[in-house]
Structure formats: structure tokens, C-alpha cells
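As a starting point, one isolated chain is supplied in C-alpha cells, in the form predicted on its own.
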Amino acid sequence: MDKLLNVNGLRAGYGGYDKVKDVSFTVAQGEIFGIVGESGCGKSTVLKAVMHLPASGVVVTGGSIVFDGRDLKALSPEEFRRLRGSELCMVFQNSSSSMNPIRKIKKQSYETIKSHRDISKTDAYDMMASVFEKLGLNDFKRIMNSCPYELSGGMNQRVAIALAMVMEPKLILADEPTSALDVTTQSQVVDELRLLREKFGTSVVIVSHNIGVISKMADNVAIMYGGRIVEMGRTDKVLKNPLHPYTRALIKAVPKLNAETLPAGLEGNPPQDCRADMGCAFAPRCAFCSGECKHMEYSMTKAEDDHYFACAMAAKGEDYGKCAVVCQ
């Protein structure tokens, strides 16, 4: 498959310091790519850097972001404005906050479509109806005549996905789209995102804390820690055979239905910003850390095709224990 998005050596952050450093990954046409990690690891910063949202305060300080053959850093503000919404869209964690709570969905939908295309209200309404039908969203008329405050959080999230798809963009960036929802609604949103590929051929980059969500929908996954990717590859390979201690700790922390007690959490706290010095950022929390881990330069090791990791101990073939794989 052709590469739609190519992020290479990305450095980005806020207020003069980098939150992410040396982040590289590609997304193919029609691929769903997941990014997983604790709060503060830089997941959302990566999406905001790709989307180039000035209001977010994210500043790209290095690396390249190429989307559909275009260098996004080289685009003018006007060129980027035309790109957003038409070819590149973002779905936020709480989508209702990005909409006017007291204006009908119908009117807000028309304004969104009108900003990219010279179209009548009737035709815009028909476009939204077509998207709703393809995504299996029922009760179209009631939803379009409702205000966001009259809809549930899950329905607002699903409407936001439909609205993002109305212009049939090539790529959607989804920032924690299921974190504020109950389990049943999470499943509906996940199914809706997967339908985007089946119905429209859309690529998706999804950020989530929930390994279960990622295991269900992502083709490939990147595990982030301390502003860097520490493991990346095919989702099934990474979750069934995790090589980085942090990946193993994340999987091990997922509760089991038949467990008598909850799993112990990972001791310590993640770094608040990207470490400027050399060495593994996870070393202070890693039970298998050796002296060299604190001084080795960051690099990714290839385990096999499409599976990479950044751990000196694993690269040496050290056996530092097996974790219970619960997401299959």
C-alpha cells in the first residue's frame, strides 16, 4: 500500500521545550494506526503537530511531516486551512466541546460543509444523510434537529465522526475518541471508525490509553513513553510478543475478568517532558535496568519484519520475564 502519511524525526512541544523527540512512523492508505501510552507521553502532541493547530500551542521544532506527497511544514496558513476538513480531519476526546451546544447539528453541519464547498443547504443535508446511512446512524432527522446538549456524549462523538467524514477526507486523526464513554458506547464508536475504512477507504490514526480498543481496530501500533516511540509494529505481534519492558508493563496492568485481585500498577511516574540527555527514559522505573541503559543513545532495534523496539536488554536477548498477554 502507498504511504499516505510519513512522519520522520518529529520534534515538537510547547513553550520552548520539546514534548516529543525523534518520532517516526508511516501510515498507509486505508490503514488504522494506533498510538498507546500513559498520559503525558506525547501522544496527543503528535496529532496536534500533524494537524498544525496553532491554538493548541504546539510548535514543530524539527523533523518532517509529509501527507499525500506534500510537506505540511511548507504549507501556508491558507493552504493548511483548505486542507483541514477536506483531506485531513481530527476527532477530539470530547467532540461536543468543539460544537456550539445551543445550535442545531443541522446548521453546524451546513456551515462546516459550506466552508469547503459552494453548496446549497438541501445538498449539504443530503450529504450528511448519506454519511449517516453508511455509518449505520439511525434517527437522522431527530439528530439533525437536535442541539449537542440534547444528545448523549456517545451520540455527539458519533455525530462528530460523521461530520468529519462528510467531505470524505483521506486521513482522520482520532484523539482519545472513546475515553469518556461507557463500554457499550465505546464499542459503537470503534465500529464506526472501522467502517470508515470499509466504506470510504479512510486511513485513521487513533490515540488511546485503552489497549483493548487498539487491539480491536489497529493494524499497526506504536507504544510511546517519555516523548519517544519505544516499540512499534503489527498490533498482533506487539501485543502477543511485547519486547520492551514498558509494553509488557502496560499489558500486564490490564485487569482480567477471572482475576481475584487487580494487577499492581507500575511504580513511579512517567517523565513530564522529553529527556534531553542520553539513555532510556524508562530506566528509572524498569526492574531490569542495567548500568548501560542509563547512558545508551536512543535507537530502535529490528526484531523481525515490521516489529521494532528500543531496549538495550531485549536487543541482547536477555530474558527478563514473561508477562500475561490479555489483549488478543
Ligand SMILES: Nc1ncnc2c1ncn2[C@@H]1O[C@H](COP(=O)(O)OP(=O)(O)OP(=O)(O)O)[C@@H](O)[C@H]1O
The other form holds:
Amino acid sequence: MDKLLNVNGLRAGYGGYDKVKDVSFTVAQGEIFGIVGESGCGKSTVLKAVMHLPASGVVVTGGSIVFDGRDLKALSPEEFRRLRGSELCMVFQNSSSSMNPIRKIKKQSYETIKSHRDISKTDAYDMMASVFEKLGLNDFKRIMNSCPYELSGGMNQRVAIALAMVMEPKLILADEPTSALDVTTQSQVVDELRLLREKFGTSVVIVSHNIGVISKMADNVAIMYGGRIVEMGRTDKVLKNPLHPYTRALIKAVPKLNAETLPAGLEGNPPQDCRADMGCAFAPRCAFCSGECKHMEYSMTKAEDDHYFACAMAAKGEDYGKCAVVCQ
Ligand SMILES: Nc1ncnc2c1ncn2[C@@H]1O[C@H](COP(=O)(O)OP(=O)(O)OP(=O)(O)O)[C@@H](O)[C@H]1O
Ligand SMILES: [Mg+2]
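Can you give me the structure for the form predicted in complex with the named molecule, which would complement the form predicted on its own we have just seen?
Complete assembly follows, chain above in first position.
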């Protein structure tokens, strides 16, 4: 079956500098795909490139993005405007900032729906009611009659998800939708995002720093570092048997509930630039780096079906055991 989203060799950045390079992944219909990585590794840039948000300053300089059989780079601004919001939607970390804080949700949802469909206020209201019901959200009337400034961050986030869902898009791009929320609300929002797939068959690309959120939600995951994907595959395989030292370090850095001390974080900072001639971008921070890593070209190795990684050392079978010792 053709995938809903095919990103192939994507290069994108700002002001003439590529921040994302050679990024390739696919998302099937109804799939939840996670993207994880430290701050600045290019997660949001990938989403903004797919969403083609000119106001964000992101420029796609190479590769292809094919959504539902259409080459997104070939669409006119008007075609893209029609696609955005109806078939392809984005939910941001702090969604209330993308809504007018002093305009009632009722009015804002009507305007959103009206921009894609000729519809009466009553029908638009009913459409929102139906999404709220499917997502199991209560208090519909009060929320519709409130302005975003009158609602909690968690409730605004859920309104944003409902608004993104109202046109029943095929794909939602969610950029850290739970980061600003407390753990209980986080868990509710995660459940609601999962419900989208169940009730609407929606595909979701979710970016998160939280490996727990990704492990609960995503079917497949990509670990990004320095603008590239360094490991990718089925979430259970990648998180239970991480092959790239960076993935291991990320997992190791997750605090354990019953631990007396916090785990040591990864020392150093991710690179701001990731040139092709720099070899493995993680080499300067990698406990298992050999001299040759510094000159290796980026390439993905297949570990098994649904599991790929980009580490020259891990790719050498005999060295991999040492890698596990050093990095675990
Ligand atoms: N509008 C912009 N103009 C110039 N550079 C930008 C812009 N937005 C992001 N960048 C740079 O692009 C790189 C990737 O940023 P991006 O926002 O994609 O990272 P991220 O992985 O989403 O990080 P975070 O987890 O902090 O959200 C960073 O070096 C960042 O400084
Ligand atoms: Mg980001």
C-alpha cells in the first residue's frame, strides 16, 4: 500500500543554511510516527518543511515530500492553502498562541471551518460538538463560549486538537503537543491523539522530548541528531534495543521514578551545523567514537526489518558488544 506521507532526502533550513539534511521517512495511513531528539536537532524544521509554512522562514532546498500522492513542492500557494487545515494540520506546543486569546472559541472554530467549507454557524457548531464527543471532551458549551485566556493550558491544547480534527484531516503534525502540560493532562492529551487514529483513521507525526510519550503513542520512531535521522524503526525495537550510541544515551538520561539520584545527562551540546565532511555528527560526544567515525559518510544500516541506524561502529558486528558496554 502506498504510504500517506513520503519524505525523501529532505534538506531544509533558514537563510541559506541547511539545518535538516538527508531526512527520509514514511508515514502510513493511520500510523503514529514519533520524532525524538535534543533541542536544536531539527525536529520542528522537518514539520515546518512538510507543512510548508513560509512565515516560519523555513526553505526546502532539496529532496521530495509526497503527501497522498501529491508532490507538495509542486503545489501553488493557493493549492497549499486549501490543503493546509483540511487535509494536513499542525498542532503546536503552546496552541493558545496560535489562537486569538480574546475571541470566543465558538467564533474561532466557525472561522476555521468557514475558510474551508461554505457552512452555517449552526452546522459548524455541530461539527465541533461531534469532535468533542468523539474525543470524550466534556463541558462543550462552556468551552465554546470561552476565550482562550479563560481556559487552562491543557484545555486550550485539547481545543486546538479538536479544531485541527474538525475538517477530518488525513495527517496531523503535532510539535511537542504535551510539553507544556502537567503529567495528568499530558496523559489525557496523549490518549486523545491516539483516539484520532481509532475514530478518524488519522495519521499523526508527533515530535516530543519525552520518550515515555513516544513509547506510549508511536508505532514507529525516528531519533534525530544534528539535522539527520540517526536511528529509526518500530518503536518497541528502537527503544528496547537501541543501536545508535545517541539513542542509548537519550534513553539512559530518562529519570527513573525509584532512583535516588538523577541520571547524568549527555555531556556537551549538539552541533549547530552538520556538514557532510564532518563525519558522524555525534562523534565528539560519543563514548565509543573511533578515529574513523570522524570521516565516515552518513549512511543508514539495516539491523532488521523495521530497524535502521547510522553508526559505523554499531554496524561492525564484533564492535557492537563494546558499544553496548560503553553506552549503557
Ligand atoms: N526561524 C529560524 N531562523 C533561523 N534558524 C532557525 C529558525 N528556527 C530554527 N532555527 C535553527 O534551526 C536548527 C533546528 O531548529 P529546530 O527548531 O528545528 O530544532 P528542534 O529540534 O525543533 O528543537 P526544540 O526541541 O528546541 O524545539 C537550530 O539550530 C535552530 O537554531
Ligand atoms: Mg522544536
